[in-house]
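Presented as structure tokens, the chain that follows is alone, the form predicted on its own.
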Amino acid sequence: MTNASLTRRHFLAAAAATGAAAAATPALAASSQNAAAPAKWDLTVDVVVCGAGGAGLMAACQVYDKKGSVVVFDKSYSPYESATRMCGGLYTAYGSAIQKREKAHDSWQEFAHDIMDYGSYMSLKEPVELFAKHSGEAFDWLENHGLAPHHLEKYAGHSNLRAIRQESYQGKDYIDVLVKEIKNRKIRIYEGTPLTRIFFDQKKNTVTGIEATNIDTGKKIRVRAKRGVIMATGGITGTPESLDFWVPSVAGKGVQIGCSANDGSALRVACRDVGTPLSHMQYIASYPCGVVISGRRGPYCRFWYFTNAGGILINKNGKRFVSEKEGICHITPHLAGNPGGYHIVFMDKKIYDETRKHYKVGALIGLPSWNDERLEEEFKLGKNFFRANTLEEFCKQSGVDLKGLKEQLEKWNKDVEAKNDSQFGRTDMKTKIDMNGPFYGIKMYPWNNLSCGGFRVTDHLQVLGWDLKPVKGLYAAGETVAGVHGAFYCGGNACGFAHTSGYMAGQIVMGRTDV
């Protein structure tokens, strides 16, 4: 085959064969079949965004903004079923107005040397400076438009004072924020609404607009974007089955999280209309914190809250295996090599009732309709959640192995002692656990809520297509973006990425250029 014959068909069709593009491959059949564009247009606007979240939201406000006109199709039918609903209200972010109001010393460079880093330097640069760059400049709109009270809070994987909590611990107060302003802006939202068709001129390299079909009356939108597309249609976590289908080395394994509608159909529309080859779809932001309480279904606990207090992490061998300082997505792949594929946070009553001096059932659980009464009931199950007042009692009701966990307990001790973690190198040894009880446990397994993978993009949020060359009028932010994270996700940094990507993309397509 000469160079001359190495069409964009030919290209796809070698890379299917060799399994290199498979999520690609639908766009052998489809894509020289694709009009450039419908017999009639029910619909023309400057930009057409797609996905109602933080991302998708944050875009639109900026559309409008920049004088454009703009609509959102959303496959969920509430910007509350979103991954910015479900999130615990961490924004990680460079040169915010409160990074500046607490002096928190920092840089976009270092920022982005962290995000890397955590991330085994598998992430990629364009969309990870972007973000290390804005981050602050877009967390500065949510706040200046009304977002809820908040605090800057030390977090594993950040060298610096930069990320920002809601003191509600919910991802809900973004999309308060940006609800209120679509509405203020009267931005049509068509929900229930997902993409189903994207209208590509392949001579031209560009898309041209898209269809979106009505879920319950199967009516067909087709809206022509002058400027662009901007996808923001989230990630691939939202059931079971498209996390299986998606990331087959978590299949039937841990807790599954996320909205239902980001089961990853948009990616496969894009694939297939456009040939739009996808990336880093092996990764996925897998916490070692979930409790399966039904099915695969189930909260968090930020177990961190209770090893800062003086609590370890055990398996069912009742030995640590990890330093509890570790970033936590660090921790997941020790999950894989411990009996049962879970661990235990253990303490003390005094740890437990240190922790629970400064934090809320659901800051700890992650669920704020979680209170003292629900968790009393999971206590008193007995499933996941362990409460006793000898050791003996303890490992009978959680399946620990007793002669372990004494001589863990006796060598963390000894350790505590002499200030110094002779097992995993913990450098805040200061806090014994008594011996005596009595005893609290809670079991977690691996939580998978977050995908790492979708489009490559240029540093402007343009999605790279079948030949890695940017293709024109489509854009891409938030979870449907691939190489952020990286093989590692760092705590704060979706939901940061998610609102910095949708602000800048928005102001992108209407022409900004200082990125």
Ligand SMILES: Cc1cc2nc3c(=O)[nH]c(=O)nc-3n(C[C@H](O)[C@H](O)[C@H](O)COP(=O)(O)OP(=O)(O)OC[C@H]3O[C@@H](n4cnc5c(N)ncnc54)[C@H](O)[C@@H]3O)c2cc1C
Contents of the next structure:
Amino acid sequence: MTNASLTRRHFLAAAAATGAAAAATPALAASSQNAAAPAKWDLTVDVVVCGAGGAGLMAACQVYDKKGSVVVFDKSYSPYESATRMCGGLYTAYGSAIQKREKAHDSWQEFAHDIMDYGSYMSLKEPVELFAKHSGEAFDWLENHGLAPHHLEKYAGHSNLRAIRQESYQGKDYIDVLVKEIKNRKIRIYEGTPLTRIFFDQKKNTVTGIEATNIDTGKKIRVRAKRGVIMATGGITGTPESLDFWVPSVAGKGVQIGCSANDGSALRVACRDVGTPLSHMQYIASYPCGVVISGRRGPYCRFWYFTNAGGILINKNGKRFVSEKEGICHITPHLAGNPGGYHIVFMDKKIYDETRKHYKVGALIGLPSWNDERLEEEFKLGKNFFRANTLEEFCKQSGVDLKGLKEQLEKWNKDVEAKNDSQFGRTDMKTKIDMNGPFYGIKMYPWNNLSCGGFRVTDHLQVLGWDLKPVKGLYAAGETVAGVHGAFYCGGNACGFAHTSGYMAGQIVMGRTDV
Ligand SMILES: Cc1cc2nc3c(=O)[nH]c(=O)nc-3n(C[C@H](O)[C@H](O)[C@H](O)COP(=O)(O)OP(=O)(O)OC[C@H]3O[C@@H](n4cnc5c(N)ncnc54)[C@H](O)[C@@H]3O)c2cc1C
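Would you mind generating the form predicted together with the ligand now that we have the form predicted on its own?
Expanding to the full complex; the earlier chain stays at the top.
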């Protein structure tokens, strides 16, 4: 036995001891023997893609267009169950045709800098630079294949105009394009058939293929991948259980949302069979805006539309606790210090009406299915959405401390007059809050929607093995890639990265080298 194999085995034992194996599904536990190849392959293709979200479908189309044979395995029963489908349709990109049309100044270096800076310099350079350089190219591919209407918008954390928003506020637009293109190319998606094993030739440090198992029939299929396997199996925020398992610091808290298949089981398969180390697993994107409607479920409130018009963020004591202009994910850690772990966006009727003039309910409350009637129901219920004629009534409904709120409003209004936020240095001091009301408020907890950890990759998206050397034939794309966002996710970068990394992985595995 070589020193190398000894070390790898020790690594695997350590991974099991730290709990990675403890949550393995029965399908995973049953096939824990590593092998370079099965007795017989059922199918041979150039590339196997695992995962049929934005990253996986984009990768499969690129493989096909570069004349490769490709199949996709997906744990869900439809690409419309993916996180990409659920997303708010914000996609950041440098060098896109839309940026050029709007003559927006930008450079890939500034984009990469913004990502690193927002993520507290905890990002990894390889995926960040690949993303920053090629995101426009990937977005243009979607646009050129019929993407629904979109526009550029300014977004917190991005110093230049590079956030592209779907008019629908829905990631469904991306999946519509990709599903159409997958069908046009007659690429087969094996739905309800998750990855259960990776075949790995340890001597050659090469992945040779995979096994996937149909959830309903238990039938296994073993596929040889001549050029490579692309892991595009999403993040770990699929269920409250998977989120709490991987990130115990959030256990039991806030709203959890994501594709329910995304539980990290594919990461565990790779850890077990190839020995790939995982990185950045403690970081998740947590927006300070989850409205807890039922258990850990609920929509989210794009509170910044209200604060842009003059609203403020308060805690249960009636006090502001942060500058409302702070980056969205940067606000979340402050919630832990608030009594009850929540906050409220607070405003008078003038500010509320001004915001409503510009945004539909579906845009304000990140659920397109919500309309005016649904919102009205919530106001009447008075549990998370508060509306009151007087401050006394508002505090009675919401549980906010009346004396604290009165003091805070007096201070805020004086500061607005002086154009100086003496508490937190906010600079857009637009309008005083009318102490006579009526008043509006929406109560929010952390909203955990995507994860930032997974495989470490090279600048060609090749997965690093136990010895931090690239594993031949193993690539990663989308939310399975570690270190894109560092410690904090900045809006639009996850959807942007998913499609860009899928686009690049598909081309790289087929021979593209100019990254
Ligand atoms: C509600 C919500 C809103 C969001 N809004 C935005 C936004 O506006 N902008 C932004 O940048 N980001 C946003 N995000 C994050 C972003 O959507 C995702 O990070 C991105 O779409 C991930 O793409 P993906 O292809 O990696 O994963 P997915 O789209 O989730 O695809 C992964 C696929 O892998 C499959 N899978 C899982 N396990 C296995 C397995 N073992 N074997 C085979 N297949 C498997 C799943 O079935 C799934 O279809 C949002 C996320 C959510 C949940």
